[in-house]
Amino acid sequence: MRYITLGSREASVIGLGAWQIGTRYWGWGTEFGPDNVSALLEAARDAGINLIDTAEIYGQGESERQLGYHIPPDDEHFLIASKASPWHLTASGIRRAADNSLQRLQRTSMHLYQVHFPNIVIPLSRTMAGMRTLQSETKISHVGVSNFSLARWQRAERALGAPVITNQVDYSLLRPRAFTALRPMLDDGHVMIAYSPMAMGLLSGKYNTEQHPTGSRLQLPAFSGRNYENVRRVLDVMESIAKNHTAMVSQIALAWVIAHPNVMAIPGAKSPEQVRQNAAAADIQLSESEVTALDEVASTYKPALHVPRPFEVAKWLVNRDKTCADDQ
C-alpha cells in the first residue's frame, strides 16, 4: 500500500468508501450484510488500508451505526472520515450533525469532517463557523468538502481560516476533468479524494450488453444498453493494459486514479476479497504511455444522450463557477 499524508496523518491512497454499508440500493440485506463488515474492515486492515468514509445519509446513518460497532472507539488504525448532508450546513446545523454522527460512530472524534454538497442557500461563512467551534472542541481533526468546484472550495478555505485540506469529487476514466478543474488547489496540504473511481462498476468489466448489475443501477442511463459501445472504447484500451500488468480491469482503473499526484480514491466493496483486490491496485505502477493512452481514450468518452433527471440538473446547477456574495 501506498500512503499519502492527509492533514496530520498518513492515509491509504486506496481506502474503503462504506456508502454501501447500510443501503439497499447497493444489496444490503440481499446480498450482504451487518455479519460480514467485520470481514471487509480486517481485510482492509491486512492490506493496509485505513481510510474509512462514510455519510450520515448513507443508509441513513446505519452504515455509521455499523462502523461504530465493528471498529472500537480506541482503534488508531482506521481514520473515520463522514460528511454532513447540504441541509444541515447553519454553524448550529453542522455541530449537531457532527455531533449525531459520532454518536452513532461510538467516537468522540473524527479525523475528516466534510461538506458533503454544497447548499448555495446558506453562506459558506456560517458553514465553516461551525467546522471552527468543532476543531475547537477537538470533535473533528481536520475539515473537507465534497462535490465542490475549485472556485467554492478556495472560498471554503478562506470563510474557515485555516486549510480545507480535501475535496471529494465524482472521478474516473468515465469522469476525467476533476482533476485538471481541481489541480491548482492540489498540493502537500490539500487532496482530491476520488469517490466512484470505477463508474459505479461500468469500469469493473463485469457488465455489458448481456451482463447487467443488480438493484437500482439498472435504472441510470449510464448503464443503459446505448451506453456500452461508448464504454467498450474505454475498456478495450484497459483490458489490453491490464494484460501487461497481469491485473483486473478494475484495478487500472483505480491505479489512473490514483496515478496523479494529490489524489486518492474510495471504492466501495461488498466483500474481503473486492478489497484486497482494490488494495493491490496501489502496488500497479503505470508507464507514462500508458496513463497517456488511458487519458485519450478517456477524453473521448461521451455518455449516451439522455433527458437529465431532477437530481442531475440540481447537481450541475450547485457545482457550476458562480460567485456568490453570501459565499465570501
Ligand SMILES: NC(=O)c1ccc[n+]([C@@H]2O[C@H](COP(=O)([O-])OP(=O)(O)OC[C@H]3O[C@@H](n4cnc5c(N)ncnc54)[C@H](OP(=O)(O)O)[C@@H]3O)[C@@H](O)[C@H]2O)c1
Second form
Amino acid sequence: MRYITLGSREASVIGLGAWQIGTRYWGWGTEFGPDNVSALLEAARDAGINLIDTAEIYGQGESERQLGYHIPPDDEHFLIASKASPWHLTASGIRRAADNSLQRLQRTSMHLYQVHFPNIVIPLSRTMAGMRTLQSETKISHVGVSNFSLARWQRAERALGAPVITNQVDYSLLRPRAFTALRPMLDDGHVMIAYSPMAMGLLSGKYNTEQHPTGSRLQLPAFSGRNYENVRRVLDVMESIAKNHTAMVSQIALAWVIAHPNVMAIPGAKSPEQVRQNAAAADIQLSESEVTALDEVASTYKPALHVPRPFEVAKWLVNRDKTCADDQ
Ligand SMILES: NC(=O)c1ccc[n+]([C@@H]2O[C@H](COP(=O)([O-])OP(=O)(O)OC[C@H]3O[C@@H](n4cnc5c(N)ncnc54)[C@H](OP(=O)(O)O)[C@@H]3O)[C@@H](O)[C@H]2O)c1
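Instead of the form predicted on its own shown above, give the structure for the form predicted together with the named molecule, please.
Let us now look at the entire complex, which starts with that chain.
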C-alpha cells in the first residue's frame, strides 16, 4: 500500500467507501449485511487500507452505526471521514450533525469532516464557523468538502481561515475532468478524494447488455443498454493494459486514478475479496504511455443519451420511493 499525507496522518491512497454498508441501494440486507462488515474491515486493515469514508446520509446513519459497532473507539489504525448533509450547514446545524455522527460512530473525534454537497443558500462563513468550533473542541481533526468547484473550495478555505484539506469528487475514467479542474489547489496539503472511481462498478468490466447490476443502478443512464458500447471502448484499452500487469481491469481503473499526484480513491466494496483486489491496485505502477493511452480514451468517452421509456420512469419512481425511505 502507498500512503499520502492527509493532514496530521498518512492515509492509504486506496481507502474504503462505506456507502455500501447499510444501504439497500447497494444490496444491503439481500446480498450482504451486518454479518459481513467485520470481514470487510479486517480485509481492509490487513491490506493496509486505513481511510474509511462514510456520511450521515448513508443508510440514514446505518453506515456510521455499523462502523461504530465494528471499530473500537480506541482503534489507532482507521481514519474515519464522515460528511454533513447540505441541509445541516449552518454553524449550529453542522455541530449537531457532527455530534450525531460521532454518537453513531461511538467515538469522540474523527479525522476528517466533510461538507457533502454545497448549499448555495447557506453562506460558507456560517458552515465554516461551525467547523472551526468542532476543530477547537477536537471533535474533528480536519475539514474537507465534497462536490465543490475549485472556486468554491478556495472560498471555503478562506471562510475557514485554515486549510480545507480535501475535496471529494466524482472521478474515474468515465468522469475524467475533475483532476484538471481542481489541480491549481492540489499540493501536499490539499488532496482530491476520488469517489465512484470504478464508475459504480461499470469499470470492473463485469456488466454488459446481458449481465446487469443488481438494485437501483439499473435505472442509471450509465448502465443502460446503449451505453455499454461506449464503455466497451474504454474497457478495451484498460484490458490490454491489465494484461501487461497481470491485473484486473477494475485495478487499472483505480491505478489510473491514483497515478495522479495528490489524489486518492475510495472504492466501495461488498466483499473482502473486492477490498483485497482494490487495495492491490495501489501497487500497480502504470507507465507514462499507459497513462496517456488511458487519458486519451477517457477524453473520447461520451455517455449515450438515454431517453427513458414511460415504464422505466414508472419503475424508477417506485424504486426511488423505496430507496429514499432507507438511503440517500
Ligand atoms: N461525496 C459524494 O457525493 C459521493 C458520491 C458517491 C460515492 N461516494 C463515496 O465513494 C465511495 C465509492 O463510490 P461508489 O460506491 O459510488 O462507486 P465505486 O467505488 O466506483 O463502485 C463500487 C462498486 O463496484 C463494485 N466493485 C467494487 N470492487 C470491485 C472489484 N474489485 N471487482 C468488481 N467489482 C467491484 C461493487 O459493486 P457490485 O459488486 O455490486 O458491482 C461496489 O459496490 C462510496 O462508498 C462513498 O463512500 C461519495
